[in-house]
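Below, in structure tokens: the form predicted alone, a single chain.
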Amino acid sequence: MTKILIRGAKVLGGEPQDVLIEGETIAEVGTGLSTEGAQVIEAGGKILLPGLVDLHTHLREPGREDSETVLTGTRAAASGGYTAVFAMANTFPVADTAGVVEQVWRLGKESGYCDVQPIGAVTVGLEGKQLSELGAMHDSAAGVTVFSDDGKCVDDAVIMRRALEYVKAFGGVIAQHAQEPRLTEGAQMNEGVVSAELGLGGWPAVAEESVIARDVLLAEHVGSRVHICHLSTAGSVEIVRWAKSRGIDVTAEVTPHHLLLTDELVRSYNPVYKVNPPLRTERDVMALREALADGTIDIVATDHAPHPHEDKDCEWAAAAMGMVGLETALSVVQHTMVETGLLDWAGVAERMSFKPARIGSLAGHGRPIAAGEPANLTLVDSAYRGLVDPAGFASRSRNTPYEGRELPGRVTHTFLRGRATVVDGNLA
């Protein structure tokens, strides 16, 4: 049995401790642990977190392997400190049957770099007209519990109600991409001062907020769970805060890029900043940070959306929407939340590991760093500072908005059930 001793790490940012891994499990946590027979990792000054869990990743396989594959996507995830990701359903074919979700799940098992939990489509073909095989996907080997038409909104209230009622039977959750399609036809960026000055079609905040308001009321009506994907506006924060005050079973996520970037960047016309939902205003960014700190927003999710070079290296209107995020997410959260004093490292663990695993009902992840727990761990050099260089990414795509930007923190080691997937900052 392999023994690994992580010596002197700050567990959740606290006092230095030793963590002994034996096989797939954490055997002991304490100080002055014996090194006999163990491979020793000197972790003085570094932060030890539970393996990160991403509730919103696009792995593109099957169908768009030119953008990403399950293998390259999970390598990117491990590089960013993730031990589990939830793979969105907007593949080709769409993951709307037991067969497709099982295919993605098995590809994840074969990749070996992190666990892959498929998300099933809410509607057939993401068309919003007929419910998918929700029960069959849940009962499949993949054990799907999260369903989403992400990339499209379930805009029909009757279909949304039926989906919420259906998944209630087995404790599932509907993850809604909140975008009223009629209000965003031809939209290119956030509707506001910048869009008016640039003459680009505006994407109003109300297009997101109106759907969230409807869906939290539907969730309350049927007594089911709803999760809001990539929440992006100050108004959305207030609606979710109100819903939680009423006891409605709603959770919400924010992406790293919506915690940092604003629509002012669109003035460059660089399509790397084109994303769905769009980058919003500085006021929205500050509201999202505060909401993540006070728990109104539950988690950080990457919405890792890889695209090949040709889909981004073109004029703004023709460019695909989306950004890669798995390999930079923790650094952005450190920069926007930890270094601003809004969160401590225990709070980061709650929002990037513990809570996403609970929302997705994912066993074995988001667990305490304690004896007897699975050894899913991430070691972070929080003192590191460096420029983002996409040439070194493990992802197949390079569409990062942070190229050349200095960000703090670097994942030095990732362990998936005691097996190192990243060692000294390099993929194992």
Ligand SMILES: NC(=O)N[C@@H](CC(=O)O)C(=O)O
Contents of the next structure:
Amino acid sequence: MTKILIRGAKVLGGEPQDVLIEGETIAEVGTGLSTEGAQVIEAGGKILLPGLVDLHTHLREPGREDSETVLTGTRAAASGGYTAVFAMANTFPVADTAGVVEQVWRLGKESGYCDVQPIGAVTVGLEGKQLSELGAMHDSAAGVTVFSDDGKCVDDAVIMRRALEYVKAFGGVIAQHAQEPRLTEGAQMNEGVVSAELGLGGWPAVAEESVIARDVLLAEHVGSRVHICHLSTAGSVEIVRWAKSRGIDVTAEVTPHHLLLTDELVRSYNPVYKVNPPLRTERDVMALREALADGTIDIVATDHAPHPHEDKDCEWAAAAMGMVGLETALSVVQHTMVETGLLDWAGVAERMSFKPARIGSLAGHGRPIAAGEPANLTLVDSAYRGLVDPAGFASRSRNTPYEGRELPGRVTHTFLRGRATVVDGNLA
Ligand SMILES: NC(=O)N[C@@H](CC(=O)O)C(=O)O
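Starting from the form predicted alone above, please write out the structure of the form predicted together with the named molecule.
Every component of the complex follows; first up is the chain already shown.
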């Protein structure tokens, strides 16, 4: 059996410890562990985290393999320190049947770089008219528990209510992309001072907030569980805080880009900053950081949304929405949350591994770094400083908003069930 000794890493940012991996499992955690027969990784000063889990990734396969495939997306995920990703359903065909989710699940198994858990569409074709076969997707080999029409909002309150009721039977969750469609017709960016000055169609905060308010009330009414995708406004934070204080079973995510970037960047008219939901204001960014720190927002999810350059390299109004994020997420979180003193590394582990695995009912991931647990691990050199260079990305797409920006931290090793998928910062 292969033995690997990770020596002297700060486990969850705490005291230096040795972690011995035997085969697929963590065999021992302690100090001064024997190196006999083990390959030794000197990890002094580095941070050891549980393998990251992304609840919101667009892998694009089937149908848009020009922007990403399950293989390239999972390679990007491993590079970013992830050992599991949830693949969004807005593919072509849409992942709204057992057949499609099983296809994605099988491709994930073959990729070997990280585990892929398909998300099923809530409605047929993401059209919001008719529930898809939620039960059949759950009962399939893919074992779907998270359902989302992400990219589109489940706008019809009756459909949303039925979906929430339906998934209760097997402990599933509906992940809502909160965007009131009528209020965002023709919207190009956040509605505010900048949109007024640029003359671009505004996307009001209330379009997100009104849907979240409705859905937490629906979840309460039917006694079910709702997850809110990519919170982007201070008002959304207030509604989720209120819902949680009432005991409503709601969880929420924030993306790295909404923790850092604002709508001021749109003044450049560079479509790399065009994203759904849109970049908001400094006030929103600060409210999102605070909410992630105090637990109102449960997790960080990347919303990794790869697009080929022809869909981004055009005028603002014609450009696709979305940013890649898997390979920069941890660095942005270090920059915005750890280096600001808002979170320690244990807090990062909670929000980027433990909790997303729990929300998605994903076994074998988001587990403590302890003997007997699966060896899904990420080793981070937090002292590293470097400029983001998309040319080095494993993703098939390059639409990052951070090109040329200095960000801290680098994943040096990722282990998926004891197998190194990243070694010394390079894919194995
Ligand atoms: N987040 C994005 O800006 N884009 C997403 C879907 C979406 O939410 O619009 C995509 O699939 O490209």
